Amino acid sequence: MHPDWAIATEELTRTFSKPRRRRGRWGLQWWRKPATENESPRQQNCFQGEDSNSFVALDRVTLQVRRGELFGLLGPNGAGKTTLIKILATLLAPTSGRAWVAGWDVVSHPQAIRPYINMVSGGETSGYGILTVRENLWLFARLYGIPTRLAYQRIDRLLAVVGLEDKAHTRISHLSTGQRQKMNFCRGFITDPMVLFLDEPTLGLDVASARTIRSFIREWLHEHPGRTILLTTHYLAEADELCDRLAIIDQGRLLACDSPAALKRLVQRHPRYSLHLTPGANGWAPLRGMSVIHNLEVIPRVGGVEVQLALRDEGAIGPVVQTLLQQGAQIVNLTKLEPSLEDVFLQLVGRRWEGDDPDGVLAAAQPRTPNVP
């Protein structure tokens, strides 16, 4: 492994198989083929079986993440992003390839890894209800060793963050589901990791938490050099913001993997650019004859008409602009159309982004533009 690398992994794939039910003499029972001398303990751990359906995970990820990277795995359900995290959290084995974190190979050194690393899942249920948030996370603290001391300065200025000051000596089986989930984001912090994976972090929390908490990330990042984060998320917009590079991933494969600029540009042929005209500017239709315009869509909008165009070339929106003046059009705005992250996802999946973001509040930040030829 190289030292630069954080995390790297080499053909790594990860095979699932669900067993067929069968009718035995008490009732439908499920069925596993015995274990044979080909298979690593922690691959007989998959259910296996001659009549069961097989999937692929993960089918040949190879990565490498950068330390000091915040790196970010983009997909829809079920793309393997989960599969991936816990195999390199060591809490799952691979059918086949290799991973290695902070230097170590996952499955032959797991007790290495762990003091280095940590792990956020949202949604998750974690810690015990009986016992307060600063007193679960003191636990946890304890458990990686973090003085007393040490670990009530963590737990004061994470809770502050997330501003769960007033619940600090509540016991959190009286929280309610975004609240554990940000006692949950404090643990991951807490220890301090070398690595940490995020898994999906701000799922389930209202918008103002989730600036907050991403604002936290990128401040932990700058005052913490070397510390990696391997981030999965649902939010376009979340991944744009926060992410040194990207991996697109669907279905256990890589589909790409650059930074959100590098990603965009993929999908960049031609720049497009929006005019919007005052209310019965017809000035646009000689536009159709120029040479310089790759394509021309003019939509009809409240208060004038919108003319979106693809240029052949960056510096042809001169001509078109002094073509408008010239033929009597009134010019209210002028926008370059940058493409987003959901074209990239559509050109290399070839079916639109599904991510979840039911109050469509990220989608808000950053505007989607129509697709880019």
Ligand SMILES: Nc1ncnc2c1ncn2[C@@H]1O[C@H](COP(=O)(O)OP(=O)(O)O)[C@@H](O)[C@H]1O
Second form
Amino acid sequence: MHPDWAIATEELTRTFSKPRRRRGRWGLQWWRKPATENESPRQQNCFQGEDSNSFVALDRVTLQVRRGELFGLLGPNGAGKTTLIKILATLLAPTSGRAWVAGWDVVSHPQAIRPYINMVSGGETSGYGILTVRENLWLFARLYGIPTRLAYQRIDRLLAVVGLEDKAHTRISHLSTGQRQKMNFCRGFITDPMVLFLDEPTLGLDVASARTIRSFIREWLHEHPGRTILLTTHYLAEADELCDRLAIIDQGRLLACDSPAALKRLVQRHPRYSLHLTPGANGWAPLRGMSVIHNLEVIPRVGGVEVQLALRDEGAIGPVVQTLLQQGAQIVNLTKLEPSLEDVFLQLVGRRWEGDDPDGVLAAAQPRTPNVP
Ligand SMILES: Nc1ncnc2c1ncn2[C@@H]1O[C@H](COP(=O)(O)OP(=O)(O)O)[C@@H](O)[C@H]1O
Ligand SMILES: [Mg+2]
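Can I have the other form now, the form predicted together with the ligand, not the form predicted alone?
Below is the whole assembly, all chains and molecules, this chain first.
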């Protein structure tokens, strides 16, 4: 494994056996339509393995994560994100292929890897109910050999970050689900791991808490150069905002891996603009004649129209605006349209992203753009 890589996988595959068919009360099998050859894996509801009793949750995934990187695994529910993280965290054995973390092979040297890693799963609410938040975190830190004084320093800081100071002495059985999740988030950082796996860390949290957690993740990496975070999410805006690079994964397969900006460039070969305007005497007709315009879409809006156009290059926007003004048009607003990761997913997978966007970040910041050649 290359010394600059914190994590690497090579043709990593994991299959699971399919659950047995349920039998009815009288020992009869429930009727089940057999999958046909023409059905997509999604229609068959699984990705068929080599034999019909297994399906592939992770399919020959090869990737490298550099030291110091905040690397994202973005994929819809059931894509295989948690399976991959569990293999890297030495909790699950791969079926085939290889994986290395901090230079060690996950199969042959799991014990060597464990002191260097930590893992937090969103939605996880583990811990000892009769212990308080502070006691739970202290216990966990001691299991990793962190001296008590240092452990309490880190605990108090982290509890303040997630806004749980006032619950420090509350038994965790008295916490809400979100509060327990925040406590578990703190647990991930207490050991100061070289490689931290965050599996959907903001899942189900309110908007403000999710924002706090995202900004802390960035801050922590900034303060601890050389530490690496592998984060999974099915929130597009979160992946876009946080990750240095990300891998898009669907149905166990890695579809693309690059920085969010580079991934977006994949789907947009021409700069796109939106002009909100009141058309002049000749409407927007003069634009149709301009050779620079690659695509023109006109959407009726209150007090005028919105014209969305793709230009051959950035320099063409000047002449377009000039022509419109000469025609007597009044331009109310001019916006450059950026493609979103949703567009990237659509292009790669051929279907729309079905996940949610809890912050509304995507909707607010990036108007949905039609696919343009
Ligand atoms: N222990 C298991 N046994 C059987 N199937 C599993 C098991 N763990 C995960 N799967 C299946 O593997 C696929 C990928 O799951 P997972 O990695 O949890 O996806 P994600 O985290 O992207 O939502 C899903 O279809 C899931 O049902
Ligand atoms: Mg998962």
